[in-house]
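Quick heads-up: it's one chain on its own, the form predicted on its own, in structure tokens.
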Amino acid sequence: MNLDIHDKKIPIIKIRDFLIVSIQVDMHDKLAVQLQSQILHEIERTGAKGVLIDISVLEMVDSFIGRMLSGMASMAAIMDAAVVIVGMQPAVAITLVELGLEMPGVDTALDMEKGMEMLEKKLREKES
């Protein structure tokens, strides 16, 4: 079976309440579209109450992924479910913010370690 690149899926794991995604292939728009759904099927199936995304790999991130990962987070707030993006190296960041493009909802961190912390924080916080 032969598997074009287009067709791949990014691997979902949950540990705990979170669910880990572990972005390790270039983004295209229809893997991007691809993932949106396959997160918020994953968090209606497992119940998950947070999302961790591992973005370190991309060294380029245009408007229409930027929008996908923005409007993931607000799809994945309304299912009850905290987003926390993790990994953005700086030409992205300076890409985002010459697009004007803003990402409401969006919590980003470092690393994968203080990203796992603020989802434990937003987790606790809910709960009290």
The other form holds:
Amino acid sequence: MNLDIHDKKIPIIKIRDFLIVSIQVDMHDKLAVQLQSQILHEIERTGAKGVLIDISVLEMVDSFIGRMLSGMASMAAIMDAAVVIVGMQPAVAITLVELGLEMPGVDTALDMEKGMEMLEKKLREKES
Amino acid sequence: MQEIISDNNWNKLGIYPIVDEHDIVKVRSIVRQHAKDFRMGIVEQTRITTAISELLRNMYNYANGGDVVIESGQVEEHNALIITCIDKGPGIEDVELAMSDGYTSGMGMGYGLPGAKRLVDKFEIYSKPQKGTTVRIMKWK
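Okay, that's the form predicted on its own, but what's the structure of the form predicted in complex with its partner chain?
Everything in the complex follows now, all chains and molecules, and the chain you saw is the first one.
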């Protein structure tokens, strides 16, 4: 499933039980909101148990995008899917904290691989 | 609250209207480019880009857009990147309240003003109800 914004696309790919979302564009607010609802729809449609969101390309996360990400984590949790955000640049993390934004309930990992391990571990814990 | 004054000796780098959401994305990246040209480090670039993003969102959501002026010049013995956001919106009734942490307007987006202030070296705001709001942020080189 692709989200068209002019000629830019944010693909949502399903691999096994997980959705992989790699944000490759500088998002404006409407696109962020669309992405949020798109991911939730894909969780419902595919029954995915986890979502991996790669933001390594994002050069900036402001209060709106930050809130969108933490909101999505809470909404996905209600739908029984875990969200892990990976690849946040150090400068982005510093700025988010200085901005005063808290992202409760958001799990983060350094990169895709570690994020995937985290999701698999969560899934195993839930099943056992 | 003091009116915001400009220095004629500042170097005008550009003026950009904010009309739709794509202008926000565009101006955000122009600001980052200026910060890069200013040889700011990556964290400083991210701080000023994030601060301007908060201001542009306010301008777009509450004032139906406005203009952004980017300048460079000497301020308080610093070589500064100066960005001024000017709108003709409804203005802010209580600037002190809007500048206080945790304040959120009814739209649930938060004002982002105190956060933006923390990310820059100098922050000025002037607002007149029914006339509009001017916010100026500066970052030292």
